[in-house]
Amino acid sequence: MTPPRRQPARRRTATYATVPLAVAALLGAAGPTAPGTTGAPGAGDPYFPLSGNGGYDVRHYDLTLGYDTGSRRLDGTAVLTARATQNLTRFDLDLKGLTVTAVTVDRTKADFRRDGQELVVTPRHALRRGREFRVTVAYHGTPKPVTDPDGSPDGWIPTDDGAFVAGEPQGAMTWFPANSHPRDKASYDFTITVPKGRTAVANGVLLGESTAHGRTTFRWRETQPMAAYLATATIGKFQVERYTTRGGLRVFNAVDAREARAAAPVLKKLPSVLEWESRLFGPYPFRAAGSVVDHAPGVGYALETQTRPLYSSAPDLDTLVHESAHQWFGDSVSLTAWKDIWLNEGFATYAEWLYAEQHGGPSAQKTFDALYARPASDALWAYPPGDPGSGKHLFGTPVYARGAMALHELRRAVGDRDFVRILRAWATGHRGGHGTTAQFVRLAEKESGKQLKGLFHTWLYTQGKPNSP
């Protein structure tokens, strides 16, 4: 993610296959209610205690949405295919606002109630651990964004011609019921119907579009596992560009006409940026690529929505490089806890430094030196990037800049060859999955043959400005 302009600090696996319902039937229901059979209302993340849920893992989301840009009404049906990770008599979904009209579990009516951002579901029959099941939720209403701890809007953000839909860190729940924590990744199908003349852009590959009775329906599919916050359904009056790169990537760019002139020369560089990053980090992890450049002046940031980064205005080249690098670091390799956000933002920021260094800009060392010259009182040293302390600090300067400085110190310690090998091993070894800071430190030590815990402790976890490098 790139930061809101008002906050210079912030920048913000398996392919789905239909699960036979017969399998669920054979597994059967659990016995009478027993202690420990209620799914937790959160995934246990201290920064966002109610984000995500316990007791199940979502394999696939099938979202059917209709949005009226005039009334701003959203009608939705979400079908979640999931697996119980414990015996379940009750479980939660994250959904804020919106009116739920019906819930079924395996086509059988289920009881439900609302509790803040939790949709609490009680199936007619309990679910055994390991059972595959489907939850269908019908809902409608006027979606509204949430305000994040840093004061920025997040989720379904209305615009003058549609909606800018950016979910990091907690906004997915504003437009579909989800297990909304990066620990739980799934594949997605989107069917989005909007007024004729509008374009609805989601993740992955566009399967088709059709128009009837003044409405156009767009069908999108993302087969690779994706965290809920990376899903989008952005809607607007867009100029659309489609092409296939020489490497076979299907590119879909959607640009608001008000941003088109400024965006064009930057978006033209997308294929070469992805090629450069692929040489550095390993093969591009998805089948599709592109950009959504909206005109959303009240937002002021960009987000690395999977396969198709989302920009609230025309991006500059640094921002394009940054959000593209997130396709490896943050999207393909995802977090298990929000405190490790530097693994996303520090890596994407350092990609900017490397790109500049290799394309006629300042060296990474020069960029590092300019940052290190800041006084100890500067916001850069306000808190350690390895554990920012709360959701308020997820997108602050230390996470981005000091996180990148930690990677530069690693590069200096191990040399360029080992450093590149570490980056590639991280991106390819955790492709489609998750990673933690502790795992990255162990990988760096293994690949380099050096003890590096002290270096990472200094640059990621110590308070204040580290001693001179």
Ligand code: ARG
Given for the second form:
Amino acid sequence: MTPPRRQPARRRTATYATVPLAVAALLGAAGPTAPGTTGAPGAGDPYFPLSGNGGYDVRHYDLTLGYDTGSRRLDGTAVLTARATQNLTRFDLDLKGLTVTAVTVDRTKADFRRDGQELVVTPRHALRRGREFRVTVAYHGTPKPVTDPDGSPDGWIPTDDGAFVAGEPQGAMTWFPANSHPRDKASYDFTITVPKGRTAVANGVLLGESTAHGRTTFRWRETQPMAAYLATATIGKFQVERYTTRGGLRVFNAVDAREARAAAPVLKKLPSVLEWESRLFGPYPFRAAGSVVDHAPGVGYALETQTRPLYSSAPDLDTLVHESAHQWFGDSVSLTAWKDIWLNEGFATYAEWLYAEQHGGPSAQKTFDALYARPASDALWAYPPGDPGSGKHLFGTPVYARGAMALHELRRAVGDRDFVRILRAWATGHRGGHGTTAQFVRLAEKESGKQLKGLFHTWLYTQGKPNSP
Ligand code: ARG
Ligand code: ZN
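Right, and the form predicted together with the ligand of this protein, after the form predicted on its own?
Up next: the whole complex, starting with the chain shown before.
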């Protein structure tokens, strides 16, 4: 499920032999087969040019995984159901490391080769535009995380009792072949087999669990469209808690015993946090909820894995509120380009401010003022949140804090009622899909009847500390 592009992504007229390789990659002019029929090796995102691919759109991933926590070997079979968005003689999947043993397209053996993080697949027969097809990839090996431009580990991160599996922005490719860009969302089935005594936690609803010959298989299903970076298959020795909320949400919490005492009082608040957010942002977008609290020192971040946020240690309440807010902003309403990351992080951060304000903490204005008091030399003002410049700056203070400040300024300009209407209209109108900054600005103007381009220009796009608010 891919949103329409505003511009044609590839210009076939490019004489690619004369343009630099990276540019050729972006244009999708990549290869010796008939022009116009090979899928681009990237989704066209300048921050991560090789993330995602062109030429097809994935509808569903069916992942069957076996992980041996002792040897750290992963055995995988991925079945992708996709639709060709152009005539395709060849297409790429993102997969880094691991050994691929076989690829089939519609049950017919396909040629494949590896090229860095690209798995290049040539089906026996070209695929016609609009045609649905099924790719099966059999693979195995020892997954290794990638290091993101900001220095964080990303992907399949082994722990002492399993693996902490996160994927933002590019780590999905370390454990399954994917169209790994949030532009392409799909539903997922997971069948994960681990040694008995370990729990494998993925997204959505647990369909079943069975043990045989010392191994336990967990089957998970996420029916709502999900970006690859939000998929998880976190494995560990976990204490499991399951319940259904008054509102009918199915909650599954998995907690490492070493984090259990600190996590308990925070996890207890999950239903009330989700209820509070639902009142503010509109209905919770998914059917399942929960948390995975792992003990993964060295990871240093949490991730809003869809339906079930992932924490590398016991979260505090702010972090739970933040990752929960991402279920609306980031997970349900997804990015079309990483440059728009403030739509995720600024919103989730502002949810923390609002939660504090309404639960006996400082007002959002007070939080804003304390930040605004920081001198022009502070890292907060190092780059504008609407244009972080590169993948290195995706998760920096300007994106989170100044992004939230931009929303606070919007709130002050339009008033509380319209502000909440804008947030709800955003979450509801783009539910299960995508949104861009330009669309958000247009929506805010429409809902409030005010001219807001200047405000957003100042807070999202101006270099340095904006003049007094
Ligand atoms: N989206 C996560 C959060 O703010 C942060 C992910 C950080 N990832 C990274 N590779 N640095 O909740
Ligand atoms: Zn966040």
